[in-house]
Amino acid sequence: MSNFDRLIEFIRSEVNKSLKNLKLPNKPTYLYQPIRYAIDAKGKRFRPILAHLSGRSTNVDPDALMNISLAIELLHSFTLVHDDIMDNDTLRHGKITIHEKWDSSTAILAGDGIYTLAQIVLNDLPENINKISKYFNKTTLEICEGQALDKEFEHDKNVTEDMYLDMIEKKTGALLGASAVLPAIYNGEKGKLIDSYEQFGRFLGKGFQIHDDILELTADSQIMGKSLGSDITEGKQTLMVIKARNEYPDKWNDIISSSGNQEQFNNICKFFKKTGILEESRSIANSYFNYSIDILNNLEGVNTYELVQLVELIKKRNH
C-alpha cells in the first residue's frame, strides 16, 4: 500500500470515527435510530476526502477541516435518503435502503434529521461561519435543484447531452465543488484561488457523475453496494441513453420496447457496447477528470499533488 493510499484509509477512518461520535439523543427512537442507521453505512467517503486534500493544500486547521468534511458528508447522506426514495431504490452502499427497512415517512424525517445535524456541525466552525454557511445553503439548493431536473427528465425524449450535462453539475459537481472550495472560502482565500478550487471540484464531480452512470451497467452490484440497472427501469436520461436515443434510435426504441426484467439490461449494456457509446462515454467522462487536472497544475504556490492523486484514484474506482 502506498503512503496516498495509506492516507486516504487514515482520512476515511477518521472520518468514519467522527461520524459514530456524533452525540445523537437515543429517543426517540424513530428518528435517530434511522439516522444512526444512515450515517454507519461504511460509504467510499470521497467528498469528506477531498475536503481535507483540499484543506491540506492550503493548511487549514485539522480540526476546521474535520467539521467542514462532516457537514459534507452529513449534506450527502441526506440527499441519498431522499433520492433513493425518489428513485425506488433498494439497496446503499451494500444495506437496505432506509425507506425500504422502515417506511418512506421514516426515512423522510431521517433525511430532514441529517440535514439539520450537518448546520449544527457546521455552526461550530470558529472562523468565517457566514461566508461558509452561505455557500453551503446555496450548493444544498443547487443539488435540489440538479434532482429536480432529474426527475423531470426522466423518460423525456427531448433531453439533450447539453441538458445532462447542466443537470449532473448541479446534482453531483455542486458538492464536488463545495468539498473543494469551502476549506479555503474558511482560511479566507479569495479570487482565483476560490475560483480554481470550486472550478476543479465542479469539472471532477462532472467526470464522477458519468463514471458512475457507466458502472450502473458494468460493475458487480455486489461491490457497488447498490441496486444496478434501476436507472435505465426509471427512464433516466444518461449521457449513453440519450447518445443511443439520437444515433440508433430505431434499434434504441426495440431494445426499450422489451418488457424490462435480465434480458434487457444484458441486451442494453451489449449495444451500448458494440456501438461504442460506452466508450465515448468514458473518453467523455475523462476528459472531465483531465480539465480537473489541468486546473490543479495551473494554481501557483500550493501543493496540488494530493488532489492530483485523488483525480486519478476516482478515475479508476470501479465501485
The other form holds:
2 protein chains.
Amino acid sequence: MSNFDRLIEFIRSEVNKSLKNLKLPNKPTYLYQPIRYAIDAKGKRFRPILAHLSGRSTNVDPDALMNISLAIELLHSFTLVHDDIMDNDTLRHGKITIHEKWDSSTAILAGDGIYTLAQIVLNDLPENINKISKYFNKTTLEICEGQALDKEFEHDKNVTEDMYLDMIEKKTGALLGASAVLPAIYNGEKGKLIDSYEQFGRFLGKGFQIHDDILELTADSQIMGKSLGSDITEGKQTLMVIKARNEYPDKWNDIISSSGNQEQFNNICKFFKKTGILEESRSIANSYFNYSIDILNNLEGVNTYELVQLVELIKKRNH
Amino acid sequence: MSNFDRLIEFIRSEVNKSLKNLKLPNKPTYLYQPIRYAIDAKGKRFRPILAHLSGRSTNVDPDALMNISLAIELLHSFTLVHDDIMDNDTLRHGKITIHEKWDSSTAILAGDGIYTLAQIVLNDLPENINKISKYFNKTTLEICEGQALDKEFEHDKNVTEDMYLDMIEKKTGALLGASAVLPAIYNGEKGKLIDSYEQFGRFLGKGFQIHDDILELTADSQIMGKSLGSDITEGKQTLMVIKARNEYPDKWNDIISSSGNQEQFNNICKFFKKTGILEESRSIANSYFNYSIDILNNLEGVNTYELVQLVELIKKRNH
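Could the form predicted together with another copy of the chain be given as well, to go with the form predicted alone?
The next block holds the full complex; its first chain is the one shown before.
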C-alpha cells in the first residue's frame, strides 16, 4: 500500500468514525433508525475525502475540515435516500434502500432529517459559518435542479449530449465542486484560487458521473452494491444512450424495445462495445479527469499533489 | 374592521407579496413549477404573522423580521408538502396537493427545494445568522421528530393523552415557539425573556393543534380547504380519539369498525358531541391558549398587547 493509499484509508476511517459518533437520540425510532441505517452504510466517502485533501492543500484547520466533510457527506446521503425513492432503486451500497426496507414515508422523513443534520453539523463550525452555509445551500438547490432535469429527461428522446452534460454538472458536479472549494472558502481564500478549486471539482464530478454510467454496464453488481442497468430501461439518459440514439436510431430502437431482462442488458452492453460508443464515452470521462488535473497544475502556491493522486485513483476505479 | 384586524391583514398581504417576489428561476420546470404552486397557495400565514407581532414587541428591524418570517413560512410549507405525501392528503388550502397534481417524486423534490430556499432566505439576514440558523435547524429536527411520532402512533391503541400532547408539541408547538422566539433571539435578548417567548409559542401551538383537530370535525370542508375527517379513519390520534377509546372502548370500537364513509363521519361527530368529549377537548385547547396569555401577561418591559390579541383571534377561528 502506498503512502497515498494509506492516507485515503485513514481519512475514510476517520470520516466513518465521525459519522458513527454523530450523536443521535434513539427515539422516535421511526426517524432515527433509518437515519442511522443510511449514515452507517458503507459509502466510498469520495466527497469528504476530496474535501479533506483540498483542505490539506490550503492548510485548513482539521476540525473545521471534518465538520465541512461530514456536512457534505450528509447532504450526499440525503439526496441518495430521496433519489432512491424517486428512481425506485432497491439496493444502495449493498444494502436494501430505506423506502424498500421500510416504506416511502419513512424514507422521505429520514432524508429530511439527514439534511437537517447536515445543517446542524455546519452550524458547529467555529467561524465563517455564513459564507460556508450560503455556498452549501446554493449547492443543494443546484443538486435539486440536477435531479429535476434527470427526471424531466426520462424517456425524452430529444435530450442532447450538451443537455446531459449540463444535468450531470448540476446533479454530480456541483457537490464535488463544493467539496473542493468549501475548505478554501472557509480559509478566506478569494478570487482565482476559489474559482479554480470549484472548477476542478466540477470537472472531476462530470468525469466521475460519466465513468459511473459506464460502470453501471461493465462492473459486477455485487461489487457495486446496487442493481445495474435498470437506469437505461427506465429511460434514464447517459452519454452512451444519447450517442446510440443519434448514431444508430433503428438498431437502438430495436434493442430497447425488447423486454427489460438480462438478455436485453447483455445486448445493450455488447452494442456499446461493438459500436465503440463505450470507448468514446470512456475517453470523454478521461478528458474531464484531465481537465481537472490541468486546473490543479496551473495553480500556484498550493501543493496539489494529493488532489492529482485522488483524480488518478477515481479515474481507475472499477466499482 | 378593528385596528388590529387591519394590522393582521397588512402583515398577511406583505408576507404574501414577499413570497410572490421570491426570485425563482423558471427552469427546470419539474422543480420550480410545483415550488411556485406551493408558495403561492393561500395559507393563513399564522406563523409569519406571529413572528412579525413578536418582533414588533421587541422592536426588531422590519427587514430582518421579514427574512425570519419567510424562512419560517417556507419551512412550514416544506413540511406540509412532504406530510401530504406521507398522509395521502389530496387537498390543501383549497388546492390539489402536489403529489396528487403531479406525483410523489415531484412533491419530494419540491419539498426539498422549498426547505433549501428557507435556508437561503435565512442566509440573507444582515447579522446573527449563526444563532438564528442554529435555532431554526434544531426546530426542523424537532418537527421531523413530531411527524415521526405522528406516523408511529397511527393505529396504535396504546397512545395516551400525554404521548399525544408530546407529539403535537414537537409537530406544531416547536414551529410556533420558533416563530415567537426567533425575533427576540435576533435582537440579542437573553434569559427569561427568551424562555418565555418560546414557551408562549409552544402553548399557543398546542392549543392551535387541538383546536385544529376539532375543526377537522366541525368546520365546513370547503372553507377549510381540505378534506375533513379522513385522519380519524386513517388511524391518526387526536385527544378526542384517545378519550373515546379510553372512556367508551366498546362503543368507540363499533363506530370506527364501520366502513369509512360520510355516515361514519357523522356518527363520530355526534358521538363526540353527545359524550361531551368535544367540549372537553375544546376546553383543553382553551387552557393552552390561556396559559400562553398568562406568560405574556407576566412579561415585563415589553408590549405584548398585539400578541394577546393574536391568541384571541386564533382561539376564535372557525376554519
